[in-house]
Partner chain sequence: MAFALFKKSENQYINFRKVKVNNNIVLSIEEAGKTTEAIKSTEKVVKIITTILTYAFILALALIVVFPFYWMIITSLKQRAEIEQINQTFFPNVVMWSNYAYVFQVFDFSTYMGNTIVVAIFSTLGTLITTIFAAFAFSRLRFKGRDTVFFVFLMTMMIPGEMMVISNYLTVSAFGWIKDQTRTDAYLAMVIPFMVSVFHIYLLRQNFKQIPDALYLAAKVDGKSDWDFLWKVMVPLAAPTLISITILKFMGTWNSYVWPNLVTKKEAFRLISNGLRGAAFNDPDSGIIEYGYQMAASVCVTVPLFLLFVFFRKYIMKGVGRAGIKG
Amino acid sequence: MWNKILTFLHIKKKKQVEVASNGLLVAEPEVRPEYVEGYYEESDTIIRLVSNKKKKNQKAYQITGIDDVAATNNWKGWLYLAPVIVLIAVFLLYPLVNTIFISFAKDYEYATGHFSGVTLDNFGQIFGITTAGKGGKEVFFTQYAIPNTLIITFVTVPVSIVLALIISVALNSIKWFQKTLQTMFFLPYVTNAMAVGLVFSVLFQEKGIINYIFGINKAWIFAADRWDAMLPLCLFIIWNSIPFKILIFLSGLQGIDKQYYQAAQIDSCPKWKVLTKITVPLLSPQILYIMITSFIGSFKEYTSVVALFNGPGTYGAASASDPNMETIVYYVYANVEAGFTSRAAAAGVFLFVIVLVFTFIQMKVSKSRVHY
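Any chance you could show this chain by itself in the form predicted on its own?
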């Protein structure tokens, strides 16, 4: 730790007086030493310029301990942050710690908080390693919830980011009708997801517009095959998630200095090269932010399944025997509703670890690819 601070308040040097050739007294201008703020290892001091005003009986400098004014006033910062810290502790930290605890609790009762011990059986049950319920093994989580969530994530996230980037670049280059088009593209973000899901359900009915346009008679929603139903689900998620990405990309595009594009225009650079060599690198902070938030959102996908299929199944409303479109979050909610709180907590902890790992990987990769 630095043991002292050299605080420069004001240094006043006496003015030198000389006699000019014409015999008049000439006062030399006041000379002020130039100091650079920072830490000086040889003297173990911190130089901090705090004022240049003249004060009566003011010393040239003052040496104090490391607990200077800024350090002693830290309590004010904590006071300002106290409301937010309390909210984070109550609504984020406590639920997270409590969920981790419940995931290891045996025979946990949610209403009373009683449990009979600590066990790993809850994780064994969701992965089908140990028996659950009446002696059978759980298969919904490993055969439906995890694969469906991964498919949704690795299909919708890249496609939506690429489409949003292309649309944003196109909108940014349009001078007329731009605000109206931005409003049109942003409408899905402010529209009720259930209402949009109902529209998609009508479009993808056996006698709906999609089958009529392509001249086919295929079941996409009700009584549909699992992999056929994945198409309207992914399209719905992409269409519903693009507006927010467009908003972020447009804000980033408007902050790029126009001189880069002018230089590329002078060099007759192709548009695709301008996009890949100028736009994308300069938008890398926004792309990283969109990637992280999109991956987290897709892993938590739940609303779209309810909006399109009214449950996890394609053969009826929320049938326990038909988990075709079940996701990890839907599995958590279904087990909480059924009274299997510990099993739901174990699935929630697994989801938390997966999201944490993917976020860490993205942050690690971004260190060499993101330019601020």
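Rigid core (definition): largest C-alpha set, two forms, superposition within 1.5 Å. Computed from a predicted model, the values in this text were never measured in an experiment. Positions refer to the first chain, counted from 1. First, how it differs from the form predicted together with the partner chain.
- Fitting C-alpha atoms of each rigid part between the two forms shows the smaller part swung round by 13° relative to the larger.
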The other form holds:
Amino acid sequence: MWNKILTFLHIKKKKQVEVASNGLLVAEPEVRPEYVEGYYEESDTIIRLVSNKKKKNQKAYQITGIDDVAATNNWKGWLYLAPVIVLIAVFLLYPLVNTIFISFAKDYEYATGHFSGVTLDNFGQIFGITTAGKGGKEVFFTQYAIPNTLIITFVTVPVSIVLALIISVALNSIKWFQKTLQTMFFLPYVTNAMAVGLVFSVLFQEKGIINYIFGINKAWIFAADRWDAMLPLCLFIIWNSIPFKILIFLSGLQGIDKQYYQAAQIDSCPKWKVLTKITVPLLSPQILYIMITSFIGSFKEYTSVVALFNGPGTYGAASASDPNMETIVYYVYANVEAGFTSRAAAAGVFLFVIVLVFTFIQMKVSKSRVHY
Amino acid sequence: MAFALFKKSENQYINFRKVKVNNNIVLSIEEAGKTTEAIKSTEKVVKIITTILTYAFILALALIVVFPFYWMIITSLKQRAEIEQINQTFFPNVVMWSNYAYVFQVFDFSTYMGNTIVVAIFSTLGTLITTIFAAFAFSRLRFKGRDTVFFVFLMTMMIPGEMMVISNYLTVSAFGWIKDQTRTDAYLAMVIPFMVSVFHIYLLRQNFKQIPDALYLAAKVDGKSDWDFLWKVMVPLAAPTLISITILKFMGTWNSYVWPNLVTKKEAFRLISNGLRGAAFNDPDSGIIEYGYQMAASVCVTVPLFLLFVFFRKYIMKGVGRAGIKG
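To test you: the structure above is the form predicted on its own. What is the structure of the form predicted together with the partner chain?
Starting with the chain above, the whole complex follows.
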């Protein structure tokens, strides 16, 4: 065996094509052959040297069908696209440009659209570097919005992904009632976030069932400590986000070839090894997709805070002066409603940059198609 | 695996050169000191135990997931005293249907519901029409700049909707839909910005692309126009996707909160989510929050969605699941 390999390497290294006098190596040098075949006497083997040069001007020809001339109509295509283009230009592209512009505009006036120059002051304001308005520094963004959003992201995303993965693997392995149980796990998806938020705030109220079950007497929602209130919030977000993940994971799991599992069974591979070495790697496209989308989604968390607390903080609508549960998006909306358009725009641009970074990561990673 | 042949009576290897094989000899295969029968039976036991454990685990989690719904329903049927008592009950002692009667008096369910349905119908119709046109143009027609436009469309999916709200509010008020708001103004403000969805265009385009060229050419031979082909062949063939889009759009409107909250200036124009969150379910005398009323209203808001889910489960789950394949 080693002999063969060594000889092969030897031939490859020399890269010489010689016709030996005894006729052992046979090749035609002037044709620039793709491979050289030789006969290795000692071990009675044919050795083939495959060239690693790529052919130039290699073209794949594809039959694309009949060229339908009727479908090459220029103006008609634009006519069909017209409504969408108008709507996207007015409600998607213009706002994007405008928001970026507002975030850099100095003394932007919301009603008239006047401004006096370009500045970074808006960003300075939201990050508490420069004083905002009539004195006092803006602290809500750095003190509440960013930390809360980060906590929500780094708690709910990993927990919900792992939980959804375990549930979908278990769901995929059972025989009876699979559809029924799957539907049960899907139910949180088809609910109104406000309605369920109210339910969660009832579950977590001081005289509520959660405190009763665990035998404690703690405020989770109203007048709660900021860190205590994080628990129901994160639970609510996880509960809300799991159905979608299970759905995606399950459809991914059902697409995995059963042969891998049969092979593992023949090798009497332990269950956890099957999970970590077969299921998770083969599911990695779905896991990656879910990871990126839920990262982006949790950076945009807003509705759950409103649903649970009815306001930016644990004192409900009355906590405007101490919005301890505020998220980035909540900050944006609160400032839009209060008329601080420049600040809202700056925070919006900040969010946009974060989402953009994550999207580019997704594109980069998913381009390298090999996940396992 | 170790193969060994045993004589029935004594535990000894047999030398086949000496012993003649006859009826007394039984073949037995062992692994790690256990016969195959024993291994099989232990495997069976292990399998049953894992199945039971898996079911127990899944059921427990499913119950936790469904528990909030159960609690919502039973709380909506409880008296206040029972909700607030120290020993929580898992079934109402006195079933209070009157909670619902009260909620229907206080909570203007029909107005919110009406607004939501009007907004949902028009924004869904608008989305469907724009989506069908755009998907047709992108999948069937050929014109200069088509791929560039499509690329720009796809890029817009990256923009967080939250960012648009700021300018869109200004735009909508520039259109005069905010000041001195009439009912039509409010509906327009809630419908028009949501009449386009790039993701749905993408979804339908993929669907349209699967329709073979042969059908199009056959229609051309028969003298059909593009317009006829779109409505008579492509739309019926893509019906499942269109149904999914419709239902998801309806659900989206039912759950939309931020934008309606921002652009509606009168309580009577608001949608169901805003109504639910904004309504005060307090006891008229003491002003204390009545959780029973709150939960009854929540049930009223949740039930229509559930009904939709029961009837269109297949389309909803397919439509949502498709979102994952795009990645």
